[in-house]
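Take a look at this single chain, the form predicted alone, given in structure tokens.
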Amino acid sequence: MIKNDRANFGSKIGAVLASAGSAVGLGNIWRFPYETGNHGGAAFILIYIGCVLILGIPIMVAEFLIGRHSRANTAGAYQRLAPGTQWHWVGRMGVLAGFLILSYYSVVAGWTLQFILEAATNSFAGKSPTDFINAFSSFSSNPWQPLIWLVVFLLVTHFIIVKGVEKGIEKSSKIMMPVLFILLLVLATCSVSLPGASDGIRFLLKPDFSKVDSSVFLGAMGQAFFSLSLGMGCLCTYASYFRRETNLSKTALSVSAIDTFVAIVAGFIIFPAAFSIGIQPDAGPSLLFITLPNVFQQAFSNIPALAYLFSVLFYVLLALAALTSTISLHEVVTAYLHEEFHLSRKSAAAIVTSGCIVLGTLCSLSLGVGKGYTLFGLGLFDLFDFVTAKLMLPLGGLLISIFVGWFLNKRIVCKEISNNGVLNRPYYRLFIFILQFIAPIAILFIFINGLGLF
């Protein structure tokens, strides 16, 4: 075990909530219901859970043990574990992916603040479906309004990061994650009590295996991979702050369970409300900002006060989910600059925030006034999304599996999983087999499918 004076999470629950916050994000609340709606409802959920157990948890444990044993940022981790090799580029790719994702993700995160304001001022009331489409199109293409929210969101993230690991990341996670859970349960309770909500509940719980084909398995694997934040350095970085007694396997299981719980409860918010007014929630990204405001207004049309409250709470929920993710993405790059270039934490965070504001501004403008400027046929926002989600993250996960499964000294792997012999490790051989064979093949299929070649 490599020793240094690096910061630690102060408690086991803090480590779990911070890691879960890294995984939980906007994708849980719009992408999971969207994928579920397109792929047979409960049948997709069952396959997704299987993918989390078989693929997600082993790779998460692999990232955890790399981070904790090295006690370094995601780039420095590979330099310490594989000195004199080219493996450090895996970590550097994770840092770059985190930076690019934070830049464009913060644009969408900023939108949640605008929608909190609109919901709080009751701007949704009386609008037709066309009004919602026009309003969102006007806002997202506005040259300056989204930029204000982008900056606000990044500054809030910056403030938490500068506070440090225990006083910033851990403390904020202990506050935000319980609030997020409470909001989820309150909104789900309201949604399932709507007239006609039973159709949405039935769709969510009754499997339709007639829709299951190879694309469903690929979709479930991809959703599990991206939802758990695998391959972008967040989990590796957070694990470097874990204490020695932290049980990596239990932590990975807890994080995966929380992430899946949030996604499924989000389904209980969206499906019953949408089905109650005859709308299928398969609108993709526009679901959050066009379809759902209309759904909430129609679903609670007889109780305007409830429509108002539901809308406000929902977008507060989105903002919290986005913030827990931006914090982890920011920390990946901040820790890298802080440790590799010997900058103060405050200076490193300032560089990351400033860089993301610049790139985020360009991404935001690419959706409006800069729409005509493209690279490889894509605007900057879409290009960043494609390069990170379709190329860098699957490749990072593939290389992590190969590194731990084939390259890393198995005594290190065994020591980390067993906490230096303290814990039993009955699944050790299965874990290694999955990393050596199952995970690389599965990720390769995701990678090829993401490129549209499968």
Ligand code: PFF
The other form holds:
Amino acid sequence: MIKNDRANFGSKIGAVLASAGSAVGLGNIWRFPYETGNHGGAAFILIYIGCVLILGIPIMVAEFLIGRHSRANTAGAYQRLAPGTQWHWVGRMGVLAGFLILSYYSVVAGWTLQFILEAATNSFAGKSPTDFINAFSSFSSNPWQPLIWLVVFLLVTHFIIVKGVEKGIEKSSKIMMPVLFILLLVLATCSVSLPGASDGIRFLLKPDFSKVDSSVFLGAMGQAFFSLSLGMGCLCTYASYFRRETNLSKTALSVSAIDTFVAIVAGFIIFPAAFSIGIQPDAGPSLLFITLPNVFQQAFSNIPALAYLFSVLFYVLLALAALTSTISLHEVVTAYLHEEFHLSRKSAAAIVTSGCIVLGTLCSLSLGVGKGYTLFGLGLFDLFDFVTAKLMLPLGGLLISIFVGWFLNKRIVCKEISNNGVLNRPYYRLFIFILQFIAPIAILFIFINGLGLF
Ligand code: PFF
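Let's compare: the form predicted alone is above, so bring in the form predicted together with 4-fluoro-L-phenylalanine.
The complete assembly is shown below, putting the previous chain first.
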């Protein structure tokens, strides 16, 4: 193992919670439900789980071992493990992807703050469905309001990053993740016990394969990479702070299990509540910000206090989940600038925060006053989402599996997986086989089909 005096996560549970914090985010509670709604429910979920098992877990272990062995930021990691080669570009592409995701992700993260405020001041009460549509479109196209929240969200992230790995990232995850789990379970229990919730539960459990085509596979793969924070060196950066005793395979299994569990439970909050008042599930990205406030009001119309509490707690949940993820995205870019350009951590973080405020502002405006400006038919916000989730992350995953499967010395791989011979490694051969053949072929196949290249 390469030695240096880098920061570490103080405990194993801290490492798991921080990584799970990165994985669990808007991807689970905002993106997963609308992708599931658009792609026919349970069939999409099954394909998604297949992607997590076959691609997600092995690639997560691969990222972990690259990070922990090199103990460097994601671009530096490849330089250390493959000096004099071009592999460092995989790391640099990851840094760019992290920067782009953080920019548009913070826009939505900012919306959650506005919605906490609205829920807390009871301004959802008495609104009609049309009022919700109008309120959201006037908010998201307002040139100023979303920008203020974007800046607030990025500054909170900045503050935690500047505190450092143990006192900032680890400590905040240890507080926020348990709160998030409790909120999630309380909300899901309320939602499934609503009258008429069974249609929503059926939608989540009964697959309809007639809606499955190649775009569903691309959607599920992109969602798996996005949701597990894979393919851009995020977990590689976090693993560079893992201790020697951390069991990489077990951590990857725990993080993937937690992430998938949260996504599915989020489905159990949203769909039963939506179906209980007869709302269709395929509302797209606006599901969480237009459909849901309306759903909460109507579903709990008999008990207004519950509608109030449910709304406030739901948007707090969303904001916390988003925050643990923006922290990890920020850390990828900050660690890169700090280590590769020898900037202080504070200055590196300041550059990332300011850059994201500028780019995030453009993304936010692209949903309002800048709607007319498109590239390849997409506004900046949608373009960033498409290019990162559906192109850069799977491409990063493909290259990471080739790097560990074919290029990296197998002694290093063995050493990291077994913690220097201390742990058994019963699935080692399967792991290598997946990285060498299954993952690259599957990703390429889904890419080519999903993008309609043939
Ligand atoms: N996994 C996060 C989510 O599901 O919201 C988003 C994300 C975080 C993607 C970190 C990529 C990443 F590196």
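Each form is matched to the other, and the largest set of C-alpha atoms that superpose within 1.5 Å is called the rigid core. Positions refer to the first chain, counted from 1. Note that the structure is predicted; figures quoted are calculated from it, not measured.
- With a cut-off of 2 Å and the rigid core superposed, E416 has a Cα displacement that falls short of the cut-off between these two forms.
- After superposing the rigid core, the C-alpha of R202 moves by 2 Å or more between these two forms.
- With the core held fixed between these two forms, K250 has its Cα displaced by under 2 Å.
- On core superposition, D213 has its C-alpha offset by 6.3 angstrom between these two forms.
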